[in-house]
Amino acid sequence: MLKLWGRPNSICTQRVLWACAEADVEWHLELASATMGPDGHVSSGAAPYGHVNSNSYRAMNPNGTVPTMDDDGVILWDSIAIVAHIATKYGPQTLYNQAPDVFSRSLQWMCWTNEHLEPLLHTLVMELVRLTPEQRNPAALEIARNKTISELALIEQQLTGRAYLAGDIFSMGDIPAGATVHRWLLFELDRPAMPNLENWQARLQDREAFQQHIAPRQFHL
């Protein structure tokens, strides 16, 4: 059984839980966070779940972030690395069709999501959900909204003539972007129509693992 530390409303933790479910891996999640707790974000005065600043946790993850995984002594603290580990060890057929080219294209889009899309969504979730009204910055919100639309246009283009980001089959490459785009759509901000992206999201939402770990609104809003 995998030991995981994180929180269900963390996009990065959600990626790992989704991958575990797709690969049919048993896991135990220990709630941990420096910024979120059962009553909300620390910016509103809520107490975080904690654990991440303890010496034992920092020995596993010197960043003090979530998620962290311990798989029988194999410790990883980056969600992309954890999903790739789960795919190669437990779900090569399910998560990349046992094909090196699918694995590589999947990893490409996973890294792209971290570098280009997720920082913008972090700004959006802070400005729309987690910060108190007096702490919010409308200008930062608008900049992030416009930049997100520009980045999502790349996904719209990539999905022309293909069902999923790495090809015609679901793969681990759909997990990070799929979770982030779902959160974006829940914000209901002004945006142009992107039919390829919306159809891709509909296919992802048909997956039981998505329904369990990504779909619930309370994990995002």
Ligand SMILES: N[C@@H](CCC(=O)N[C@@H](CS)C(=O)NCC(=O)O)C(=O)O
Contents of the next structure:
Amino acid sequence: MLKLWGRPNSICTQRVLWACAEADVEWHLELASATMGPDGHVSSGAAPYGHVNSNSYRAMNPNGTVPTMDDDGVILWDSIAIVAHIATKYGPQTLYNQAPDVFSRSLQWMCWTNEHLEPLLHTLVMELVRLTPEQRNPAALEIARNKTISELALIEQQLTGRAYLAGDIFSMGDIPAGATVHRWLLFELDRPAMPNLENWQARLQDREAFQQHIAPRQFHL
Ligand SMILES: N[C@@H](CCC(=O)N[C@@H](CS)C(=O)NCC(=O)O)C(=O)O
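To test you: the structure above is the form predicted alone. What is the structure of the form predicted in complex with this ligand?
Complete assembly follows, chain above in first position.
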């Protein structure tokens, strides 16, 4: 069974759990984190799940981040790499239609999400959910809100005349961006209408894997 370390409210962990569900892979999740625990974020005094600073964890993942995967001795520590591993080994049909061009375009959108969206969403979740009111910085929140809207305009454009990011069928390329955009929409910040993006979200929300691992509000708010 595929072994994972992470936490259900980590967007990077959610990507992996979504991919496992799409590819019908059995997994076991060990709760792990330096920043979050059962009672919330360390900034409000909560104890983290831990594990990530142990020598054995650092030997698998020297970054001390989550998620980490051990699939029968194959150890990986980046959610994009883990999703790509699950896709090629267990779900080539579901996750990239067995087509090399779909695989590459999906990977492109996964990398784009990590580089362009994730740092902004990290600021938003810290400012809106995890920091205590005294620790918050409204100016940082406003900058991140505006930049997120600019970045999402690329998704809105890409989805013109296309149902999914890598083409007309669902692929692994929809997973990281789909989870992040779901969190963004839950924040209910001021934003312009983006009909292509909203219709794409509605299509993703119909998927059972999304309902299991992404939809629950407590994984975001
Ligand atoms: N690029 C990495 C980023 C890993 C990362 O920063 N993970 C976050 C959670 S989404 C983390 O480890 N946060 C601190 C913690 O929970 O200890 C990936 O995609 O897996």
